[in-house]
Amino acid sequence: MAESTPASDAAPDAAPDAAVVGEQAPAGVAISALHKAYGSNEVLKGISMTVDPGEVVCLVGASGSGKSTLLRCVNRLEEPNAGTITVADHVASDPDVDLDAMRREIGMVFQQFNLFPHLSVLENCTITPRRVLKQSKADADGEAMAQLRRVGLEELADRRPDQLSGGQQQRVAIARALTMRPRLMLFDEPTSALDPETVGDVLAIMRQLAEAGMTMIVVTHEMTFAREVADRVVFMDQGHVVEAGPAAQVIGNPQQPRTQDFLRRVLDPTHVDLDV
């Protein structure tokens, strides 16, 4: 379907105010010793990190490393096999964690829209306030709406997911985590099933959370939003942290020859080494 609002085409210019984060404090994490199987694939090695309330942490490296489950179990999307994750007050790795109000205070992003497509935009954004947070219809309208505007797609509420263009509905799964105003939001690559013309949108809303304290953690492999964006750089290699730092060291002066090896390869695709 023709789009023929250029508001609806574009990430709005002005980043959102405090607001965006939530009236509760930004969330912090901390894993210690994680690991993570499937059968006799160990996925997750004895991951230990940290992520202080409002920091910006990205996770590269190639594909099958882990950083996605890594993500999952920060969540509880996956169980850990050992090892401990604590979000907020939140004791994530626990049998016994109260998964519901711990999953209140996290929105999550993944690579998928996962857009229920027989509901509107602005249905989409309020189910889970209604059902959840057992908000009244006119207070989720409002909050959605809210977070349309700041992501752009206010003037697109009507509109169902198939109508939408990829980056788009992206933008409407990221407006729809904020409805539950989180204290933290984890992304798993979410631009890596859009169109290159449209990852600068998402990207931006991305910056937009980032510079207003949200704490992120993200899974990309936008190297440049890394650099630009984030506090630190963790990467990973195998279910191991191989090196973890300040952005511009991590990608601009990485110190381990295996991130050396994977930046050479994503900053620069055509050089290929051939031993002959």
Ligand SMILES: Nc1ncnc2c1ncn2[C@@H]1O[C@H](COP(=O)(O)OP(=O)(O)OP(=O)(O)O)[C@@H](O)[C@H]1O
The other form holds:
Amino acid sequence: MAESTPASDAAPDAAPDAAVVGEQAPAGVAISALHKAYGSNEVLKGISMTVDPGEVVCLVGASGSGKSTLLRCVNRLEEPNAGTITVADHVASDPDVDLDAMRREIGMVFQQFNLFPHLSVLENCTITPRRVLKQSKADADGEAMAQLRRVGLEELADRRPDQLSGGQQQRVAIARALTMRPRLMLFDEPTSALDPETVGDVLAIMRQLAEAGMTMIVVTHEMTFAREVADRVVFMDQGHVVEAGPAAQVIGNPQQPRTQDFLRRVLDPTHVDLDV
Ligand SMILES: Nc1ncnc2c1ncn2[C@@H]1O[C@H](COP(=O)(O)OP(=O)(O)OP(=O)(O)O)[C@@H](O)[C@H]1O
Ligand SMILES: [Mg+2]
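Can you now output the form predicted together with the ligand? The one shown was the form predicted alone.
Now the complete complex, all chains and molecules, led by this one.
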């Protein structure tokens, strides 16, 4: 069973944002010996990791290392070939898992927003609570407006996605996920498709969510965000976890040569200790 309160290591000033998580206790995730192949291409080669309730873990690694596949296995958008995954008390890797019940507890945010183009911002945020949770229009509208207010977009509720900037669309995607009161949020490169000037607004929302005690797994190349917000960083390479630990350690003082190489390539040069 998950704990009934957010993890105590959330930011001490988390109270004002605690409504983001609502009454839902954050979920933990446990992944053990996970294998996934596409045909003969073995993509995940025995991944084991845990995420405690309320913890923020950033997944980093080169293109093709299996980060998206790992995230997608967590909510069973992909079927693992072997290994176990549990999310709160759902065994995600069990072929008989109640997928609808499990996915109700997991919010996912993608690089490309995936908003419905023909629906307003508000309708994008209410369609799933109305269909899946059978909420009344009034309840769904109220919850959606509260989440849109949280991401600073209440005023734009009547617009269509194509009338918003990329950063605004991504904030809608986050608000939409939050209307389902998830216990775990998965982010797959949420800022990679954004113009640089809108990246900060999205990261600020994610930081608030982290401080409110949400469990988060975040695939990102934003190393400053990872260093400042993640409790732990997991570095993946070619389907393996090469190095994992506190963010300051893995990013600030990586031990493995492959982690060191990767960080040298992605970090802003002004942040790298180039003592070679
Ligand atoms: N649906 C699929 N069918 C076949 N191969 C796939 C599929 N999805 C991913 N792959 C392959 O799996 C490997 C890992 O892909 P994945 O998208 O998980 O990597 P990634 O670490 O997220 O990379 P990126 O940083 O580019 O997003 C790649 O070789 C990719 O081509
Ligand atoms: Mg990816």
